[in-house]
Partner chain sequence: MRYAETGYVLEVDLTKGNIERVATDPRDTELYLGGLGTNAKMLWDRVPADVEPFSPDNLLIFAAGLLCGTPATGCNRTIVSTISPQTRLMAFSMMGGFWAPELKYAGYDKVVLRGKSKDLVYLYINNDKVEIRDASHLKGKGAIETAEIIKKELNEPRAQVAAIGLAGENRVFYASIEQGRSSASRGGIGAVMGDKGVKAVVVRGTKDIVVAKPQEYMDLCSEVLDYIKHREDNPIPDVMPILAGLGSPQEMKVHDEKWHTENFNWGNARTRRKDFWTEEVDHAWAKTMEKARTRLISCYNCPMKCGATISMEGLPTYMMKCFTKLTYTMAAFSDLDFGLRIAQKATEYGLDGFSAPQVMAFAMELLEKGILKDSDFPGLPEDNEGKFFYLLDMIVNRQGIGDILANGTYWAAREIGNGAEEFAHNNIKKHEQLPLKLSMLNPIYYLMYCTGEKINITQIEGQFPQAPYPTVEQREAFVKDWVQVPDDKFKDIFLQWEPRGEKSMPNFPTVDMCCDIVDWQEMMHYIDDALGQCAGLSSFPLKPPYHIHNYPKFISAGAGIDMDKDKLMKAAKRYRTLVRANNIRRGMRRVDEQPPANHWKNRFPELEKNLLDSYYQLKGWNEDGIPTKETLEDLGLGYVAAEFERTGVYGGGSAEPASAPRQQETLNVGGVQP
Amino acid sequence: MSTETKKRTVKTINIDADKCNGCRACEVICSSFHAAPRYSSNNPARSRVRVVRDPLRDIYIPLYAGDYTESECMGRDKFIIDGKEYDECGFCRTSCPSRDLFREPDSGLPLKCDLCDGEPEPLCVKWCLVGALSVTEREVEEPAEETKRGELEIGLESLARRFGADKLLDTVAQITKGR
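Can you show the structure of this one chain in the form predicted alone?
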């Protein structure tokens, strides 16, 4: 029995923290790109990239939103950078139940970087004037039969967990009643 695989190109945003000057242009363009309608507003809380900042020590580290996880991690390591202590959670890309980073501010739904789907390159990379962000592409093989949960399933599950299934179903019924 042979396992079929298919190849796909994966883009990855690379971060050179030594180059980041904390201007947050990446946050601004990301939040504008993901506004509805596109480019109609700017709210960095909706950005899929955030800059961890310590301006007094000239430390700026861009992070982009990763996958949602249903549980808190157990990692509580500490990092010391230029004499200041940071906890591991501060550098994590995951949207999780223990913090509000990378969550849609109005709905609480988890955010994930989509690499500005439809654009030739992520806009945070394009707008980073100091070159702290760059993109690499690589080919990966993955099993052909693997099924991943979609954004809708993840979002609905998150809302059901936050507000309860009954409240979610009642709200959906109310919304669709007028259609």
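Positions refer to the first chain, counted from 1. Whichever C-alpha set is largest while still superposing within 1.5 Å between the two forms counts as the rigid core. Fair warning: this is a prediction, and the values are worked out from it, not measured in the lab. First, how it differs from the form predicted in complex with its partner chain.
- After superposition on the rigid core, the Cα atom of residue 161 is displaced by 2 Å or more between the two forms.
- Once both forms are fitted on their rigid core, the CA atom of residue 35 lies less than 2 Å apart between the two forms.
- Here residue 59 counts as shifted, since its C-alpha moves by at least 2 Å between the two forms after the core is aligned.
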The other form holds:
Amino acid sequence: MSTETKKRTVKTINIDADKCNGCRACEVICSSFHAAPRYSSNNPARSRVRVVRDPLRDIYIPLYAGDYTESECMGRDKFIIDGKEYDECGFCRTSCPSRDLFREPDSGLPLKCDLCDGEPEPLCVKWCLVGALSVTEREVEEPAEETKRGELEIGLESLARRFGADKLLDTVAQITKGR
Amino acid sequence: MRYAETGYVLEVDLTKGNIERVATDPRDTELYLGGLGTNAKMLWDRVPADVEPFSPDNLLIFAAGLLCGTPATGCNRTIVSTISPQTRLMAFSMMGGFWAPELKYAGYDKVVLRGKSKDLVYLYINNDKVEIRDASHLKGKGAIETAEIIKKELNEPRAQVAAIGLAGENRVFYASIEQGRSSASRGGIGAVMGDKGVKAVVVRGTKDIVVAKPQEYMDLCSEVLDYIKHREDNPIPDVMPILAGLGSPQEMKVHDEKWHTENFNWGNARTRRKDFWTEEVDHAWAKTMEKARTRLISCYNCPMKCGATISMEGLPTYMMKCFTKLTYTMAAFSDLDFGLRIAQKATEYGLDGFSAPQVMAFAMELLEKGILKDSDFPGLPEDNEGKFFYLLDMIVNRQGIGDILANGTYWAAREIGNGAEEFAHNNIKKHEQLPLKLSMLNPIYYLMYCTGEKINITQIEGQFPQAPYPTVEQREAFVKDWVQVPDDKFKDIFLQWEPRGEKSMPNFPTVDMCCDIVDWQEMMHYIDDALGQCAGLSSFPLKPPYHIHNYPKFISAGAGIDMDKDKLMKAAKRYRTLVRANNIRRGMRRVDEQPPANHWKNRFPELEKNLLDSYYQLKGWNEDGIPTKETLEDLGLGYVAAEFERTGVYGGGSAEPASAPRQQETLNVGGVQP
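Structure of the form predicted in complex with its partner chain, given the form predicted alone:
Expanding to the full complex; the earlier chain stays at the top.
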């Protein structure tokens, strides 16, 4: 096994929800930046950051679009913090069939935050003058990727990711049994 | 292709239950911009002088400004226009919040309500799907409560709701339209909404707003953001804290209320308490505010935190901005705790925070003087605060004396008679004003009070410092980075202006200088109201990020209309004149253009006449305040001149000034007499 490591930059958006004023400037600039051509239009419904905002309950959570999932979780979660009850799955970043968050409003295609690739800093951070959003970077060391994998390995891995390892094993077992 | 705007308005006929999506003429955008500008045009075209405020033919227009929904910081205002039941003139109250951008994203620039619904309804706009829905279950509900119920029943937490409370339903003449942290309060437009049987207008939109020149527009937006940061880091020196920064006066943030409590008047705008602000009061009020305030909050796409969520023990949470913090407190000679408690109730009822407290103080004064009797107030509580809560309920329910008071001090005084008129002493054009009573005439403010058709001084003033700086060095430092002036002459005026001596008020700034200053101040507010820009980042504060030099660029790059400074100034003058034209044909004349008689102790009739004459002349209005035929034609408003000629407005034929008593509500006040 290889002992070599390589460095990778991890970017973290720090969300200080206590400082959020609920103005949604982050949504405005995000949807504008990701419009094609760039800045040609804006539409918060297309934004990859959304402020979950309920002033009467004092709830302000800027939430970033994470990965897409095909199926929702088996159960859901609901947080109560300091007496404040947050929405179901209120802190989840996933673009999920259980809700319309983080999907293109017309096509339904999933959205994912890319930290404004190519810009010196994510624009939501730049536009958040109240300081609720900031970004930090750090280097992490990770084991270097091992030797190049073959087609079969890659194929099996993607099947396992899609259907789950158990299901894959079962299927392989069934197929080979039939032979 | 339409840029920045959607090019569509939603026409809703409440009588028939008919809804139409109507394309607008892009030429109108070029001439009148949008928001207030195109509202004024619509009212001119469709609401003739004989239409009563509570007629089904009166329109209630909710407009998003031209640049609302684009990334321009702070551009979020809804301009609501109609004919006011109180002033019987054109009302155009504005609200910030989140409603206007949402309307744009739904695909509309305006919602135009006409007719009347038999039953209480609400309008639900969800992109292309628009419904008139039953609101019988919302009857009598609070404005904020209504918004919460509707969002829940639609399962649409992101919908924006503009709603009326009981005051609007009962057509109180100073009823507001409430929208979360914002409200359109002046002129009684909530009463018109109630009269039309509309409890709420609910919007949800998920479409794009497109700008004409993307990179250029974004660069302009970035410059504005950078400038806001610069101004936050560099407050204006030598002015009181509320004038040093940007945004609305930071009433929710600032605890020190010495200036307001000692300079504004208490009760029925009578009593000045020069030694009110003691350390003890400071301490107690700060404690009240700290405890009540959950968070400082903003409107859509704006970093200024002018509002706050307020939670008083035992009461539902509500949101507040600005000066309502003190109006109830000062009207009742009470404290901040009372003020914040009664404001909670008044916000749910949907009432203008300027007029309502003053009407109540007026009623108490009439009782004190014996003009109203104890028998007019059955069951009046003994304690002072209790009396105000009692009056609030009576007014909103139009019960007993409350039915008369619900029409505001001007109309109530006429109905009560017996000398009550003298107590309705703080009105302009029949509308209650801020409780300010000062000594030396301020000619700049004189002009603004007289000629302001926005009815509220805070929506006319701004840009130019309210007082001169004592030293030349201070003045030189101030003008050094004063890029917002339309012309360098304003710097010269400020440099010469002295606190006392020859070059001090009321003689300096000179009459002509005052006219120029007021013209600039007013113009910037009118531009804001067409674009949907909040005055707090533009026309109100000193040295704002938006001004006459970058606005044309915003319009060019945003809306794709070729615009320069002169063309913009002319457009603003065009629809400003059209607002006046709407009011002129409803009977407004020079005689209506005066501040409350006791606003200043030291008056100068000759100077005042000179000021008004000169200002009218600068504006292109005749000596009676009517835009001349030449002015109108030069602005492309020949159709207004034609109607003025046809109806005899120029011949003095309109005659009846708007301040004259009206025996019946149906009286035609347009200029139709020979």
